[in-house]
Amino acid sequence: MSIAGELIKKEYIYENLSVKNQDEVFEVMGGKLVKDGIAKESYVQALKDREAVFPTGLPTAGIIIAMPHTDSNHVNEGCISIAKLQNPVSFHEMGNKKKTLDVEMIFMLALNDPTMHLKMLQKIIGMFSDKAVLNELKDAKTSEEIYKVVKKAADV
């Protein structure tokens, strides 16, 4: 089993999440991680602060994704929370703050091991470069289907 596979937990996968904006994404998804003790009280604000400086929107083919994350000192236990959004939410593009993307899916990283951080980002971004995986994610209707697609792709 891969590290990514171990971090993906079904109870943190949302299908058809209804949020109005980026802040609400952070508050709903990050808030549950805080409530469940996965992340520290500082996590949600740290996500907002980091996203303002280092945007995480990715102009992927098929389904537009954002990968919000923050430093490991805001996290108690490693977890990846995933949400397919009911309606797209605006995020700035990674590496290009001037461009805005209509994000359809969120991969929120809560990583407590700083040495794993870059490795996990690279693995997930690699997964997003696979058009077949992106199409499967776009077609996934339930949290179970999302889980299976991501787990299969992450465990390769």
Second form
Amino acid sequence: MSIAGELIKKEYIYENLSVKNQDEVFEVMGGKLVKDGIAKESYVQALKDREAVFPTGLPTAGIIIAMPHTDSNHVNEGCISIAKLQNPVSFHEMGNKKKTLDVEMIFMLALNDPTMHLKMLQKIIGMFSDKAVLNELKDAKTSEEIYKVVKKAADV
Amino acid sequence: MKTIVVACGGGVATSQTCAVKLADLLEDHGISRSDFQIEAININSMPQYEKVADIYVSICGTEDTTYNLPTFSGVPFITGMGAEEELEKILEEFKK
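For comparison with the form predicted alone, produce the structure of the form predicted in complex with the partner chain.
Then the entire complex follows, led off by the chain already shown.
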């Protein structure tokens, strides 16, 4: 199996996630990772703490993204959980806590060994400056379609 | 030779991606690979790098702590939005 295939699994992709705020994003998506043993109990709180200090909202040229993550000590296995949100949720912009973004899509990183996945992570983050891929993400309606777009863009 | 440090909260994914992108752009704009070195670091290591670096590219914001270095934003290199403008400012540093 490819590295992208190992990290991105369809059961952690949400095509139309209904959440009211940032905390719910962390609790629903992160909570599932904890429940399945991919992340440790401390993961959800660690996401909240990290986001408060180092916000992850990204104003891209296509779909507005946030990429919450934690240090690797809160994670058992590598996984990237992805969600398109039914209604945008507000996140602060990366590098600029004064600015708020209406985030439409989440890439939640759970990484136990980020150096191992560095190439792929760079490809994932590389998608955020690629207009064609961003538009494909915007158009993707089902978790299957989201999976295909990300896998194609991130495979190394 | 200019030393550029790119710092984020973890020192891995975001800062590395930004460093690779910035290095490519600098080369595309005629800066030779032997004229700079670029390192992705954890923001907590910044005090050590402050003395040796020439240029600081931040991905974690500069409103909390600032360093005594020419400072630029790394986020444009992640999103592509405003990357040209930020790159121009960094290129100016190479003329100094």
